[in-house]
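One chain is shown next in structure tokens, namely the form predicted on its own.
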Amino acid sequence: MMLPVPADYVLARDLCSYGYFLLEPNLWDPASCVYTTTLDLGGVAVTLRVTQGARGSTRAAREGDREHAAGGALTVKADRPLDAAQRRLVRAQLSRILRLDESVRTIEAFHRADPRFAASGRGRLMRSASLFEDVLKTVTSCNVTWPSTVGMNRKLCAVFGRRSASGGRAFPTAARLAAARPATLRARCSVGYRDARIVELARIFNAAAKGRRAGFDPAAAEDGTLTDDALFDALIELPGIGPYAAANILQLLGRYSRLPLDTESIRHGRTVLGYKGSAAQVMKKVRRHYEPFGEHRFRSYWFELWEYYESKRGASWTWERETTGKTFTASKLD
């Protein structure tokens, strides 16, 4: 199938814009500029190969020629025949992953707020096929090294993910993890203390999917009706979700006004922004630094970080998941 994109969209740039592109079930091949992922369509898994349109866009992306790469429709090839309902699910999930819902005008508004990224066209950050997957990926990236995050997500897919015709594994559904034993998660997926929390989260999302009240409404979180503050308050009530995780999930929901600050933020403040002082003083200065960017604070913060990573390891679209992709965090770069 063909999937239209915003006129400024570049697959290589806009997919490889956030660390989740390096986590299962995602796979980006720098040599061919092919994005592969496996999606659970409810009862069946499908592995997809995604490339960007005609007009020589793959070659243009490789050579950094964004003018000729941008806007080409995506070609999506599945490893099994899909009926009309499954095709709609594929379109919806890919659109969510790739942020195709963010218009050119939205990105232009960011560039007006922070002109530093206008030339590169950066503005979109990829995410997961579902809010549930985004929440679990956030949980598996807190208080842990990046290689461990990579390993946890690989094992979650391998153990609990539905298998596609070509052997790919989708990210596990809330229903599958809701039925899991925490001890199994700990033993087979190396999730450590997160075991019971993952099962609790899965049960909340699974109950909501079945129309039962579970204290958290994923649909309300995604429909744009809640304020940023109300959504943050709802997220922080979830098991295992603290202020950092809640702020990160907010940006995955398209709310960029809050900053998920941690030790990486302190390093960034000292190394890139040149701030001195204690950790608390640097954190305060970092927060103040991004105030002028208003509702785009996170985008400005993230793309500053991302440029630092790329200065050490090259353009992110050239990263391979099993090599450079495992060392892109600053603790591995300094």
Second form
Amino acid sequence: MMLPVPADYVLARDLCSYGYFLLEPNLWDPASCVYTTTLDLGGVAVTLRVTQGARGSTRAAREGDREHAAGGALTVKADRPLDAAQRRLVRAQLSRILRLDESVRTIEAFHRADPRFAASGRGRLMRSASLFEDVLKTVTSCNVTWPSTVGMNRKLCAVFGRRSASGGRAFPTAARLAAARPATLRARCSVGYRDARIVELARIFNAAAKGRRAGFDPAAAEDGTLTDDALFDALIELPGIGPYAAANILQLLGRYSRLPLDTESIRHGRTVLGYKGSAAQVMKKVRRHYEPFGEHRFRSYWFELWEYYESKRGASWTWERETTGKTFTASKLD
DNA sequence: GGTAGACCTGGACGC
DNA sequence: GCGTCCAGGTCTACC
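Rather than the form predicted on its own that you just supplied, could I have the structure of the form predicted in complex with the DNA?
Let's see the whole complex now, leading with the same chain.
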């Protein structure tokens, strides 16, 4: 099937814009510029192969040539025949992952606030097929080094993910993890002390999907009716979600006003921004540094960080999941 | 309201 | 091959 995209959309640039593109079930192949993922459509899993036309080439993206890089509609090939309802689900989930809801106008608004990224056209941040997956990917990235995050997501898919016709594994649904035993998660997915928190999160999302009140409303979190502050307060009540994780989930929901600051931010403050002092002092200065970008401050922060990674490891679309993709953050950079 | 210590895993390192 | 140390955000108990 064909999937229409905003006029400025570049698959290589806009998919390889956030670390989750390196986590299963996602796979970006730098050699062929093919994005492969497996989605759970409820009862059946499908592995998809997503490509963009020649105009959306990595070469044009690499050279920051926006006019020629914008490559038109995506071609999506599934590993099994899909009925109309399944095709709608595929479109919805892919649109969420690729941020196709971010129009040219919203990206231009970011570039007006921070013109440094107008030439490259950066503005969209890749995310997951569902809010539940985004929450779990955030939880599995807390208090661990990146290779452990990669491992946990691989094992979660392998153990609990539905299998597609071609052997791909989707990310596990809330229903599947809600029924899991914490001890199994710990033993087979190496999630450590996150085991009970993950099951609890799954039960909350699963209950909400079945229309039961669960203290957190994923639909309200997605529909844009809550203020950023109200959404943050709701997220931080979830098990395993602290200030960093809540702020990160906010950006995954398209709210860029808060900064998920962590040890990586302190490194960035010292190494790139040249700040000195204790960790708390550097953190405060980093926060102040991004104040002028207002409601866009996360994107300014993130793409600054991302450019630093690319200066060390090459353009992100050239990273392979099993090699460069495991070494691109924090202490691994030097 | 602020802070110390426990929670786990995997990688690096020394022997 | 084994033991030790370290990185990493959240949670709880305590002051």
